[in-house]
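In the form predicted alone, a lone chain appears below as structure tokens.
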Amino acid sequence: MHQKDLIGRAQHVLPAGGFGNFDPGIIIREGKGSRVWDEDGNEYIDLLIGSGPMVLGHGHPEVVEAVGEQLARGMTFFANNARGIELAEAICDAVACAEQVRFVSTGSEADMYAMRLARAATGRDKIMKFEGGYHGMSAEAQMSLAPERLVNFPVAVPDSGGIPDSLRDEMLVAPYNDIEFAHSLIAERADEIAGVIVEPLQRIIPPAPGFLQALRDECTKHGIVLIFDEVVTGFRFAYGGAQELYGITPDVCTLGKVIGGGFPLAAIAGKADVMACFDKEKASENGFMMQIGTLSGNPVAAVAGLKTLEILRRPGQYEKLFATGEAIMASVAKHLDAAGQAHQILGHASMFDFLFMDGPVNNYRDVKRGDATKYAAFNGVLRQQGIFKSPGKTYMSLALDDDDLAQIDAAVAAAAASVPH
């Protein structure tokens, strides 16, 4: 069936013709290694990789074999299974803050439960987040995610319909990387704040020197739960995630994407005293937090995650991943410089993107200054040249090889030459 026909069918049965995730004008048929093909047979180098999970590439043979073995034994049980326990052990071995793990199916769930966990552990109600930070689809997370109306901090702006006005008062919003503002807000409202949730690297914006440590110090001082949202950065920035890279240990972190090896799986991981709120026998009467999920700890996802983590532990894997990213970042810089385009490349070698702008980028409002028209034109030509990427991030995978890098470089050259001045 042709892609055009499927797009038409989707418009009848799916709101806006899609799943809500990505451009509904392209329908992917299959993926293998570093490549994907759409329903018309067009081939692309995949720099989206499922929005991050496929760090090994599509259909890695060892992951496929492990999943096939588990499928023969059963798909899900709604009961403990050995593979899920082994994955929890692997996470606790790798991640500094992880003394215990609770599985869920999506990163959105993990972030939602992490914020609720902070409330249960402290008996306080308010959550502090940073403008532009993405923490899933809960009502709390949809506050000041991508506000068009820029208001004074710490007022929250709902970015979605269906969020009650009353919730706005439970969220405090701060500018990312502003140590002074974070310090003053926490000091002023400390007795109300249950948790501070932050992406250690917010979307593509790196933390300023001392910023994460300042959050750690303030949360420790005031008994606030510090939550690192590592759904993206976990097992991607380092085997121990961003907390290993930056040397800052939160009380709780959320994980997703890589730990499921391409299957629906996410987790809340944290210090045992905080995670005790999930345990009815250990939690106080008002502190017990119920969490049930039909597919939580699903054994198929668990074996895919276990095999993915096993492969990532092998010598040279992260070096290869980072070298690939550095090569593509260098290609973008070279060709945009040659085209006379002001630009910034931000992020980490394993996950980054670029903005068409001059000047420093420290927070969401700085990112909004980027030239969206130039950015869209650049990405549009990349797509035409057979490069499949997100309009916001460029994800690396271990499946990318020298031939892919050569094709990407040629595509970047064409895209840079096409951007209007």
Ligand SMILES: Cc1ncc(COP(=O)(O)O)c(C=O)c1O
Second form
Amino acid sequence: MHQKDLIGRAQHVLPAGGFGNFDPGIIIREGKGSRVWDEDGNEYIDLLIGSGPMVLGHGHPEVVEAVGEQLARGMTFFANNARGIELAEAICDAVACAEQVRFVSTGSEADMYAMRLARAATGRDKIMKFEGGYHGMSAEAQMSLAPERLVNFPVAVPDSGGIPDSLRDEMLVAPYNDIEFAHSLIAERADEIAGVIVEPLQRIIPPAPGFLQALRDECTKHGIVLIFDEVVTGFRFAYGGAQELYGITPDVCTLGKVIGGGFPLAAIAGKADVMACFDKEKASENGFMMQIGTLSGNPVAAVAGLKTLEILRRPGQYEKLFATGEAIMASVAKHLDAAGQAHQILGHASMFDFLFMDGPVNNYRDVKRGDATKYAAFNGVLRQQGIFKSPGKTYMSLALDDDDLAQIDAAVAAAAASVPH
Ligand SMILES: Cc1ncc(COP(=O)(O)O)c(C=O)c1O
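Got the form predicted alone; could you also share the form predicted together with this ligand?
So here's everything in the complex, that chain up top.
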């Protein structure tokens, strides 16, 4: 089957010809280690890695073996199972805020429940988020994620059809990294704010010094639930996630991607007093949160996640992951400098991306100033040169080796030289 035929078939049965995630003009046939192949057999170095989960690379033999053993013993039970309990224990051992864990299937769900949890725990309604912050697909999360129209803070702008106007009023939107704004908004509206949700490193923008600490202090002062969305950063920025890296402990975090080892599994993890809202016996009178999911704690996903975490705990893994990222960032900087292109390389050594602009970059509005034409040209040539990456992020995996790095360097050189002036 040629790729073009499949692309044509997809046009009939999938809206916009795709799953909604990625360029429907490429169909991936398989992945192994650091590489993926499309349906025509073209080979790519994979810097998308399933949008983050495949931190060990594709088809890691130990994960495949562990999953195979579990498959033969049953795929899903809806009931508690030992593998899910072990994964919850591993998360509680690793993540500072995690005293208890509730499993769901996707990061979107985890974020949706985390926001509801903040409401249930405080009895307040409003959620504060940051413009440009991504927290999945719930109606709350689809506010001021990628607004074209820039309005005055803290007014929220829905990113999607189908969101009632009334919900917009429950969301307060602030500029990321603006300590003063966060401080005054929280001080003014503290009685109404249930939770503050934040990507500790928002998309690719690092937190300004003191920003996360300021959120922590304000939330503590006013009894607001601080939620770190660690769907991307969890077990990636450090074994204990961004909260370990930055030394700030939220009340609740959400996890996804890496903890499912490539299977649909995500989690809400938090302090026991907040997580008590999931427990009818312990929740306050109006604070109980019903939460059920057919696949929650799925044993196949739990086994894949457990094996992934076990491998990540081995000595030297994070050093290798970060060294790989630093090498690619240095390659991009070298070639874009040589090409005379103003650029920013932002993020973390395990996950980063590039913007064609002068700095500084502190928030969503700064990112919007980047030159989208140059960026598209750069990414386009990278794809032609056999590099598979998303528009927006470059994900590192432990499967990348020196041969991959050499090939990436050559591709980056070609892409940098082709960016228009
Ligand atoms: C920070 C963040 N939160 C939440 C999500 C949603 O996770 P999922 O795609 O599993 O629903 C994502 C997905 O990329 C994410 O990057």
